[in-house]
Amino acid sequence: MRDILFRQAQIEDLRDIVRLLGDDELGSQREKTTSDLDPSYMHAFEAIYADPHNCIYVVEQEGKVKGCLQLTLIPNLSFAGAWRGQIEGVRIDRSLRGTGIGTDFFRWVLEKARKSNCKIVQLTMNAARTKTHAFYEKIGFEATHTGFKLYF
C-alpha cells in the first residue's frame, strides 16, 4: 500500500489533478468538470512549470495520481531578504486520507523548500476546512495570521 512516489507533475496529469481539486465540497463549487478539460487549466499549468519559482508536485501511486500541491518560491524583503514557501491546492485522494501519505508528502515538500532556502513556508486555506486545520497544527504548521482575499 505505501507504494508511493511523490514527483513533479507532468502535463498527462492535468486532468487528475483538477479532479482532485474539485473532490470535495468547496472545490466542486469552483472547479470545472474534468470530461472536457477547460483549456485555461493548461494555460495555468504551462505557465506555471515555466515559472522556476513554482512547481506542481504529485503523489502517485500504481500509477495514478492520488494527491497534488504547488509550491511557489518568493522573493522577499520581509525576514531579511528571506525567501518564503507558499503552498496552495493541496489535495489527497480520498482512499488514502488518515494513512499517513499527507504528511509523509509534506515532509517532502518542505526539503525541497528547505532547500531552495526558504525560511518560512505558508499556506492558506478556507476556514470551514476544520479537520485540515488539525493536519497542519499536528504537523507544525502554526495559525498565525488572519488573511484577506478579494475576488475579481
The other form holds:
2 protein chains.
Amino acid sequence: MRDILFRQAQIEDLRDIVRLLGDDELGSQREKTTSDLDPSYMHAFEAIYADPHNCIYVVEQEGKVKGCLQLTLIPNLSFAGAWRGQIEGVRIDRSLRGTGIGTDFFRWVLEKARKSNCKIVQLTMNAARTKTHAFYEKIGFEATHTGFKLYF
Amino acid sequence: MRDILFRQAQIEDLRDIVRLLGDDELGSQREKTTSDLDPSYMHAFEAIYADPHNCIYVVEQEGKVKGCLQLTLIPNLSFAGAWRGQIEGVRIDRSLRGTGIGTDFFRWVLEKARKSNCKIVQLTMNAARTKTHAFYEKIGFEATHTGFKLYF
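Switching from the form predicted on its own: structure of the form predicted in complex with a further copy of the same chain?
What follows is the entire complex, opening with the chain shown before.
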C-alpha cells in the first residue's frame, strides 16, 4: 500500500475527519455533515488540540485523510496508579478496510500510548458493530467489559 | 442516612480511597494495599489533582471516606463535538451498599458532568460484576457497548 502516513491531525484535516465520522451507519444519524462545517466541530477540535492529554491521529494516503481516532491519556489510581489510554471515534475509510492499514494504524497508536506510560488501553464499541469485534481481538484487546452510556 | 457528604477528594483521603479500590474481588488482585502507601498512588493522585479535566469525588460519612469515583472530562468530535464524562474506579463501601447512597452519589456526579457541558457520560464495568449491571441501568445508563481492554 503506497504513500500511507500516520500523523497527528491538524485543523486542515477537520472537514475530512467529520466526513469519516458521518460516513457510517451509526455516525450518519448523529453528525452534522453539511457542506459548511458546523462551528461545534471547530470548538471541539481546538479543545482537543490544546489539551496535552488528548490527540487525534489520522491515516493519510496520497494527501487525503483516510482514517482517524482520538487518544486520551487518563491518569488513574487503579492498578497501582496506572495511566490509561482511551480510544474514541475510530474510523477507517471504506476503501482501506480489509487491507491491514487499520491494524498498522492501531499498532502505531498503541506504541504512542505505551511510550506515554500507559499500562492499559481501552475503548468501547457499539455492540451493533459486530464485524469490528474480531478486528479488536486480533490486535490484542479483550472484550471483558460492558460499556454503559447515558445521554443528557 | 446521617452525615453524608459528597465532595472532591483531597490528598488526605488517598489511603482510604486505595483501601476501597483494593476491598473488592477484582481490586484485591491488582492494588498494593500495604500499610505504607505505595508512592505510585501519590504520583497518580497528584497528576489527577493537577488536571482540570480530571477529578476524584468521594462519599464521606462521619469523617470517613466510604465511596469514590473518578470523573474525566473528554473533549470529543463525535455527536457534533460533544464533551464526554468518563467515570472510572467506582467503589462504595460494603456498609453503604443497598442504602441508596450510591445512587445519590452518582446523580450528584452526573449533575457535575452536565454542568461541565457533557452531553454523554460513559463507563465500563467488568462483565464479572453481574450485580452492578442493574444499578447502572436504574440510574439511566444503557448497556449498549462492548468494552475492550489491552494491558501492556
